[in-house]
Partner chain sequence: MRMAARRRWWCDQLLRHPLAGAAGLLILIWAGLPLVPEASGLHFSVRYRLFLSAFAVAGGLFFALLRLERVPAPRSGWGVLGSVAAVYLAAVGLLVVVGSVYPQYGLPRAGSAVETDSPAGRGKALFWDPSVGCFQCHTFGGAGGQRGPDLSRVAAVAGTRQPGVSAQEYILGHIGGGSSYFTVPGYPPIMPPFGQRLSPEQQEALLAFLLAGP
Amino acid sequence: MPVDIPYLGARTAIWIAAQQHLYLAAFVLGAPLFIVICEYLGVRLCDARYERLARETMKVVVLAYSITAAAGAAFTFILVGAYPALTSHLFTRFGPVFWLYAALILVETLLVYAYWYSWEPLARAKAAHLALGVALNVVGTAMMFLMNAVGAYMLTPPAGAAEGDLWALMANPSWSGLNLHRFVANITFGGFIVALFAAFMFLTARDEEDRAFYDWMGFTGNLIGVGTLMLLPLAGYIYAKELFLYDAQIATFMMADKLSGFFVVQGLLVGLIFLGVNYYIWLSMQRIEGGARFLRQMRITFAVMFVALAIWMMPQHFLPDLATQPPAGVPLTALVIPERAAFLGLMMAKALAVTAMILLTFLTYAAYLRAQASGAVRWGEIAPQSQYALIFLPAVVVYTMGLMGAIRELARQDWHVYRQVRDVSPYWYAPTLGYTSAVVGAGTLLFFAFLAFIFWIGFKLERPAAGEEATGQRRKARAAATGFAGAGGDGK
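Any chance you could show this chain by itself in the form predicted alone?
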C-alpha cells in the first residue's frame, strides 16, 4: 500500500530528496576530475598552488560524501514507500544494474578515503597517488552511467521494452545524450562550487597570503566551470535531438505546450550565468597592472548580451499550454508574437543568441589573457563584488540544474515510465511553473545550507591557537626569506 508524506506530499518529498542527492553527487563526481588534473599540474609545473587547490577541494569532497550517501538513502526510502509499483518494475528490469551499482559504491568509498588519507604517505610517490585518483574517477563515471541508464529508460524506453534484454533497456534512445550532458554538467557544477568555496574562504580570510591564494583558486574554479559551460548547449542540443527523434509528442509537450514557460525561465537563468561570468572577468582585469584600459569594451559586451538574452527569453505565445483558450474578449493575436517577429520565438534565433553569448564570453577571456600578458597579476587585490559574483553564479547554476531536471522528469507527463508504467498516484499531473520554481528554490537553499555546514566544519571550526600558530609560522618563513624580523620573530 503506497504511503504519503505528511505536509509535503510524496512527490514533493521525493523531489527534494532526489535534488539533494543529485546536487551532492554531481559535485562528488565532478570535482575529482579536476582535482586529479590539478594535482598533476602541481607536479608537472612545480606550482604548489595546484597541489593546495586539489587537496582543499578533496577535503570538501570527503566531507560531502557522507551527506551524499544520506541523501541517497532518504531518496530510496521515500521511493520504495511512496511508489512501490514503480520500484518493483525498476528493480525487476534493472536488478543486475542496481547490484553492480551497490558494489561500485563500496569500491568508490574505499577509493575516496584511500585517495584522501594517502596524500601525505604517498607524497614521494605521486604516480601511485594519481593512479588512485584516476581509478576514483573511472568508478564514479561508471556509476553515473549506470544510473543514467535507468533514468533515461524512464523517459525513452526502447521499442519492445517488455521483452527486451538488459542491454536493450540500458542502451535506450536517450542514454548516450544524457551521459554526455551530465558528464559535462558535472564538471561545470564542480568548477563553480570550487569557486564558491574559494569566495567563502577569501571573504573570511585574515591573512594576505590566504586571500591571494583563494583569489587565484576562485578564478581557476570559475575558469573550469565556464570552459565546460560553453560545451553544455551543444550537449543539450544532442540530448534534445534524441528526445525529439524518439517521440514528437515529448518534444511538443516540452517546447510548445505545458513546459514551454519553463524554457523561458531557463533562458533567463542561463543568460544570468553568462552575464555573471563576464562581470567577474571584467572585475578580474582590475587586479592586473594596466588592465583598466581594456574596460572600454565592457559596455558593448553587456549591451549585446542583454539583446541576446531578450531573444532567448522570447516565447512563441503567452498561453500556459496548447489547450488553454484566450480569456473572453481577448483575441488570440494579442497572445501570440506578431508574424513579423515570429522568428524570434524559433529555436534558430535562440541558438544564434546563445552562440553570441558564448563568443562574447570567449572574447572577454581573450581580452583578460591579453591584459595578463602585458601586466603582472596582483592576486588578492580584487573588489569584494567579484566574490559576491562567485557566490551568485553557483546559486544560479544550482537552481538551473534543478529546473532542467524537473523539465526532464515532467516530460514523462502522466507516466512513471513513458507508455510502460502509468502514474496513478494523486500527483500524476504536471505542476505549475510557480510551484516548480518554489520547490526548486527550496532545494537550492537546502543545498547551500549543506555546503555552508561543510565549509564551516571543514575549514572554520578550528582552534584559534592552531590558526595563530600556522599564521606565525608563515610570517617567520617570510621574515627569514626577506631578512627582516620584528620582536619575537614576528615578521613585519
Given for the second form:
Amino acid sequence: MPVDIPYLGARTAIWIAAQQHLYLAAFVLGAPLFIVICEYLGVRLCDARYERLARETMKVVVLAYSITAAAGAAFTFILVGAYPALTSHLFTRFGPVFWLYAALILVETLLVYAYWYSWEPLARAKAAHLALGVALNVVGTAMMFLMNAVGAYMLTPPAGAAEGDLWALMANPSWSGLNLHRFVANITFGGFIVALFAAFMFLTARDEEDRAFYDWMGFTGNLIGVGTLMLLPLAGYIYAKELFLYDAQIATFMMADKLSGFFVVQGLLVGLIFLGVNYYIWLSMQRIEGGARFLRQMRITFAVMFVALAIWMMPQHFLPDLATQPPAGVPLTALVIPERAAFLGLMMAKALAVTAMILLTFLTYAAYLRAQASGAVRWGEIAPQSQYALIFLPAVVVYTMGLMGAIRELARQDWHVYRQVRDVSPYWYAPTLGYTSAVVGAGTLLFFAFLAFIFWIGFKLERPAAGEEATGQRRKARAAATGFAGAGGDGK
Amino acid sequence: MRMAARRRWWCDQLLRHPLAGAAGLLILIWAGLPLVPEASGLHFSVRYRLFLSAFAVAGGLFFALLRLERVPAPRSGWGVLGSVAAVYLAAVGLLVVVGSVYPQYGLPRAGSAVETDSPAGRGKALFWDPSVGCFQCHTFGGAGGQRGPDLSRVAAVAGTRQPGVSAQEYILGHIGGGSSYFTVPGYPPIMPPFGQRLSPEQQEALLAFLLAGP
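For comparison with the form predicted alone, provide the form predicted in complex with its partner chain.
Expanding to the full complex; the earlier chain stays at the top.
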C-alpha cells in the first residue's frame, strides 16, 4: 500500500524533492564543464583571473555536492514509499542502468574530491589536474544521460519494445532531445549561478582589487550563461518536435490544452531573462571609456524587445484549456483574439519574436565588443545596480527550469509511464497554473536558501580577521595565479 | 529638416519622461482601441487591453530604470543579504501572481470516472476523457481543439466522404484506423489509430455520441 504524505500530499512532496535535486545536480554537473575550460584558459592565456574563477566556483560545487546527494536521497525515498508500482516498473526494466548509475556516483564523488583537493598539489602538473577535471565531466555527463533515459522513457516509452531490450528502452524517442537540452541548459544555469556568486561577492567586497575581479567574474559568468542561452530555443524546438512526432496528443496537451497557459508564462520568463541580460550589458557598457555612444542603439533594442515580448506572450484566447466554456454572460469574442490579429497568436509570429530577441542580444554584444576594442574597461566601476540584475537573472532562470520541468512531467497527463502505467493516486490530474506557480516559487526560494548558506559558509565565515582580510585575499589571488600557495610549492 | 528636428525632440522628451510615455500608451489603449469597429476584425476586448496595458506600464518602468543614476551598494553584509532576499521575493512573487491571475481550469476534469447508461453518454465521457483525447484535436459543440475538423456535424458529412461507405462504417473505420484509414483533405494526417486502444464497445459508444450530435 503506497504511503501518502501529510499536508503536502505525495505528489507535491516528490515534486519539491526532485526539483531541488535537479537544481543542485544541474549546477554540480554543469559548472565543472566550464570550470575545466576556465582553468585551461588561465594557463593558456596566463590570466590568473580564469584560474581564480575556476577555483572559487569549484569550491561552491564541492559544498553543493553533498546537499545534492541528500536531495537525491529524499527524492528516492518518496518515490519508493509513495509510488511503489512505478518504482518496481522502472527497476525491473532499467535494473542495470540503476546499478551502473550507483557505481558512477561513487566514481563521481571520488573525482570531485580528487579534483578539488589536488588543485594545489598538482599546481605544477596542470595537465594531470586538467585530465582529472575532464574525467569528472565525462563521468558526470554519463550519469546525467543515464537518468535522462529513465525520465525520457516515462514520457515516450518506445512502442512495442520488449521488456528485456534495455537499449531500446533507453534510446527512446525523446532521449536525445532531453540530453541535448539538459546538457546545454546546465551550462547556461552554471554560468548564471557563477554570475550570482560574483555579484554577491562584489557587493560584499571590501577592496578595489576584489571588486575589479568580481566585476569581471560576473561579466564572464553572465557571458557563459547568455552564450549558451541562445542555443536553448533551438534545443527546445528539437525536443518538442520529438515529442510531437512521438504522439501528437502530448504536443496538443502542452501547446493548446491544459498547459498552454504555462507556455504564456514561459514567454514572460524568457523575455525577462533577455531584458535582464541586456540591461546588464547596458550598465556594463557605461564602464567602458567611450561606451556611452552605443546607448542610443540599446534604447531602440529595448523598445523592440518589449514589442517582441508582447507578441510572444499574446494568447490566442483567455480560456484555460480546450474544454472550458466561457462563463455565463461572457461572449466568446471577449475572450478570443480579434480575427485580423489572430496570426499574433500562432507559432510563426512567436518564433519570429524569439528570433528577434536572440538577434538583438547578439547585436548588443557586438556593440559591447566594439566599445571594448576602442576604450579601456574600468573593471570594478560598474554601477552597483548591475549586480542586482545578475542576482535577478538566476531567480528567473531557476523558476523557468522549475516551470518547464513541471510541463514535461505534467505532459504525461494521468500516466506515470505514458499509456503504460496509469497514475491511480489521488493526484493523477494536472494541477492549475496557480498551484504550479506556488510550488515552483517555493522551490526556487528554497534552492536559493541553500545557495546563500553555501556562499556564507564557504566564503564569508572562514575569512581572516578584519585587518588581515584584504591582504589575505590578495595573497590568495596571487598564490592561485602563480601556483606557489602553501603546500602547492612542494606538490608534484 | 524641421520635421526631423521636431521628431528628435519628441523622442528625447519621451526618453526623458518614460512614465508619461506609458500614460500616453494607456490613453491610446483605453480611449483609442475601443473606437475600432467590431467589423474590422481588430477590435481588442477588455482582457486584451488589460494585457497590452501591462506591457505599457512595464515598459515605462523599465525605461525609467534606465535613467537611474548610480545607486550606492549596501554597506553591511546583512544589508546585502537583505537586499538580495528582497529581489528574490519580488521576482518570485511577481511570477506567482501572474500564474495565479491567469485563467485557471477546474480540477480535476470530469473524465474517466463518468459512467452512464446510454452508449451516447459513455461516448461523450470518452470523447472528453484526457487519456483518450479526441477533444484535444476536435471541436464538438463549440469547445475543443482545432487540429482536426469540427465534429459537431460529422453525422451529416460522414456518409459522403467515400462512395459506397455509410456514415457508420466511415466513422468506425476512422476511429479504428485514424488518418491511415482516410485523410480529410486540408488536414495533416496526424490522427492516431484507436483500434487497439479502445474496445469495440467503446468505439461503438463514440459512434453513437458523434451521430447524435451536440
